[in-house]
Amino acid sequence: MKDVWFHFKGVLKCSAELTEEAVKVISEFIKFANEDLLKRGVPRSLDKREHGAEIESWEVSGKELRFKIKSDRYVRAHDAALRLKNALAGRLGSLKIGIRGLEVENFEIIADWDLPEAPRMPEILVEKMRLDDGKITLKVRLEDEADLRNRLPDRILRLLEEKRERLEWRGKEEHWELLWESPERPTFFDKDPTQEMQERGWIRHGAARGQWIYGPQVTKIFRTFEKIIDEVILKPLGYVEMIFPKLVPWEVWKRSGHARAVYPEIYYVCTPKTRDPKFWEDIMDYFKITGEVPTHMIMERIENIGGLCYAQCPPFWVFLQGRILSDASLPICVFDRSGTSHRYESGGIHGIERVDEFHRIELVWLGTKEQVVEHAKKLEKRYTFIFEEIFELRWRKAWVTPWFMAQEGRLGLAEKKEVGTIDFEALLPYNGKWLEFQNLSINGDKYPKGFNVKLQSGKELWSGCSGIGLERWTAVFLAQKGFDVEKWPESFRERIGELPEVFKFV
């Protein structure tokens, strides 16, 4: 945004009545002000009598000193507000009157908005928003003199700018540049893989929502999916295997960033605030007399302290957090596939390829920039491998750049392709769309930094991350290849053998 001002209407409060010699100091006070302590600050290249904080307007009346401040962003009106409470004070104090408190009264931040639409703001810390004449005004709830300390305002005018970018790049999350595709191959299929699936009673619908039960097919083409990364990626990059936490708390999400969006796709985790069964008595007794759960009743006496595993790698980090790595133990490769990742997709659940429940093995890896950029190159080619020579899929892949680096500032290292991801996406032949199932991220230094872990030598720690969705991987090869094992690719049926036949229905 070009230009933001900011409008603060305020109260001091005093000790003591502020009389005529009182009101002689402040009228001097705000003077001296006006034309120097409220423009420290502003840039030396800049006229001070245009930029910067100014006391509008301000009248006494009993204990109280009312005023007003403009300013723009060089020296904002809740910063100068609180350098005037300071300083006047040691003026007061010589007449033995004492400041005893700073209210705010009404607070704006107004700002040049050339777009259409305004952005959604949280309605407990902005009151109202307006757009018009080019302008986008933000009334701004601020409790207390806290408020203005703790820089609220200048948090909500780095949301408007992050949110201002959102609505730039119309809505999308990412941007999205074609890097390769494969030849045009023949298709087997051309029906919904899930629905065969059940039909052929291959899976079955979960208790839960976006849930899944494999049976013993699609069960041992996952398995064999997984030789295939332990043979063609595993071994021979030298990735160890680790055990990475499934309940994620909140302080590792705030230090990996997704505190900042994650809440609408999360399955929370809670903890009951106690284990007395004295406490819980009467929902046990409900239960016994209804045969009924009494939810409301339960989420009275539960306490949040995050959520199921969202992506995977976040709780790795607090292994190395607050370290230092010796540069000789790099690159490091890591991976862990111990249990289930969980996402709440609302509309978008469909098959088994947008569930809320799947199952993914996760690779990290970790070096200076160098390392970590070489690392992703190899690894991005023994993807091609594996979808070209083993799996012979009609596919393509493409760079994105995620959402969370226009917030982070890391446009110009995308526009590089030296953090961002590569996307690989497959043809589903029954609808004619394209499927991401897999990607390959370089991350940069987001989440050492993120995590505060330091290399030894004081270089830059970067590190990358590539998600492997075992029920992505399973979709877009059966929507090409179909059921008929005759016609899947010599070299994926060398690694799979027969499909077992377990359940016989009737």
Contents of the next structure:
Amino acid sequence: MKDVWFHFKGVLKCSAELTEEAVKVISEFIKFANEDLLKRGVPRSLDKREHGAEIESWEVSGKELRFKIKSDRYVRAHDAALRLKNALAGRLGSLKIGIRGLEVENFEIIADWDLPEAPRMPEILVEKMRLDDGKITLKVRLEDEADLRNRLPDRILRLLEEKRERLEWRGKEEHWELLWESPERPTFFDKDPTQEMQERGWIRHGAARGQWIYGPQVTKIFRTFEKIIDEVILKPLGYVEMIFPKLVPWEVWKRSGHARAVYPEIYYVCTPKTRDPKFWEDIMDYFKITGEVPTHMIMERIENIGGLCYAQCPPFWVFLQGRILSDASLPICVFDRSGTSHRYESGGIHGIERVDEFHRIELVWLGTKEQVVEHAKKLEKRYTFIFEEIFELRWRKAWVTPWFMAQEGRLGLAEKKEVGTIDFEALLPYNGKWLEFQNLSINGDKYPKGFNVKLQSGKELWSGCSGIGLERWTAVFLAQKGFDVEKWPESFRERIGELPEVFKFV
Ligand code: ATP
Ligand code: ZN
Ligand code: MG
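Can you switch from the form predicted alone and show the form predicted together with adenosine-5'-triphosphate instead?
What follows is the whole complex; the chain from before opens it.
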């Protein structure tokens, strides 16, 4: 946003009548404020008469001083009002008049706005919004002085800026740029592998939505993938296994940034308000009589604390939170495969490739910027080896810049391909679509910053992560290679051996 202005209208409540003498003091003070006090902070290069804050008008009645301030971005009107209050308190003090409080009557943020539409802003904070003549005006709801001290208007402005960037991205989730594509390769199957697996009794729907029970054959495929990952990636690159928590409290998502947007896609986790059985007795009885679980009654007795694992690495960072790492321990490479990830995919659920409960190996690496970038290159090479030499897939790599990068002012780094994500995608012959089956991200200093992790030397600590989705790998492999094991690449066949046949149904 090019330019922004703030308009403030409010009242200072004093402890005594503002006498003629007091009015004289105020009048002189306001002259001084407009020339000096409310100009402190305007850059030297700018004309003080045109920038900073200014008291536009004021009037005294009884114990009240009502005034209006307008400002630009240098000395913002809300800061100016507080500055005014503090400085005036000193002057009126000599007349034995105290200042009881500062009330906000009206607050507006006006900003240049070159987009045709206005964004949606939260109504609890923004009462009214108007768009005209290339400017947007927000009437902000400020309750009291504390809102000024907490710089609520600044936060609202930041949100407005973020929404603008979002609109500029035209609703796209991410920018996509092809980096590399494999040669065309023969595929041996043209149906949906999930259906085929169901018909063969390899998998069956779990009782929950978007959940599968994987029989012995697919489980062996999953485990073979893990063996390959172990052999080609984890061992040679020096990865060490850890176990990351799978229940993620808000505290973690606030720091990882997920609290900004994760709401429509998570599985929420709640605790009972009490574990006193009496509190739950009527619910138990209800079930005993009706055979139904009264979820509406349960909702009132539980408290949300967070959600189930969505991205795998955020809860890992609590391990390092607030600590200082020795430079000698870098680079650090750890991985987690200790449990499921959960996403509410709504109507998007499809086969085993888009599910609500999935299995993923997450690699996390930490180091200096150079180390992290270099490690990502190594990892990319090794992934390429697996998909080219072991699986012989038809696949491609794309550089994607998620919109939150734009919003965090990191587009420059993304353009240099230092921070951002490579998506690995493969063709599904049965529908002609490309499916992302894993990713590799360089996250810059985002996580160390968010979780307050530092390096002993004071250098910037960076990190990266990569999520390998076992369902997606399976979907891609079977969609291209089919179910005739003879046709599978030799390099995979020798690793997997025989598929177990266990259940026989009549
Ligand atoms: P998509 O665009 O396909 O929804 P995403 O961008 O949401 O994928 P990421 O957040 O990058 O996926 O997650 C990393 C990896 O986790 C993916 O590459 C994929 O392997 C796996 N994954 C994500 N969502 C699902 C899902 N619903 N079902 C199975 N695997 C998933
Ligand atoms: Zn991650
Ligand atoms: Mg997704």
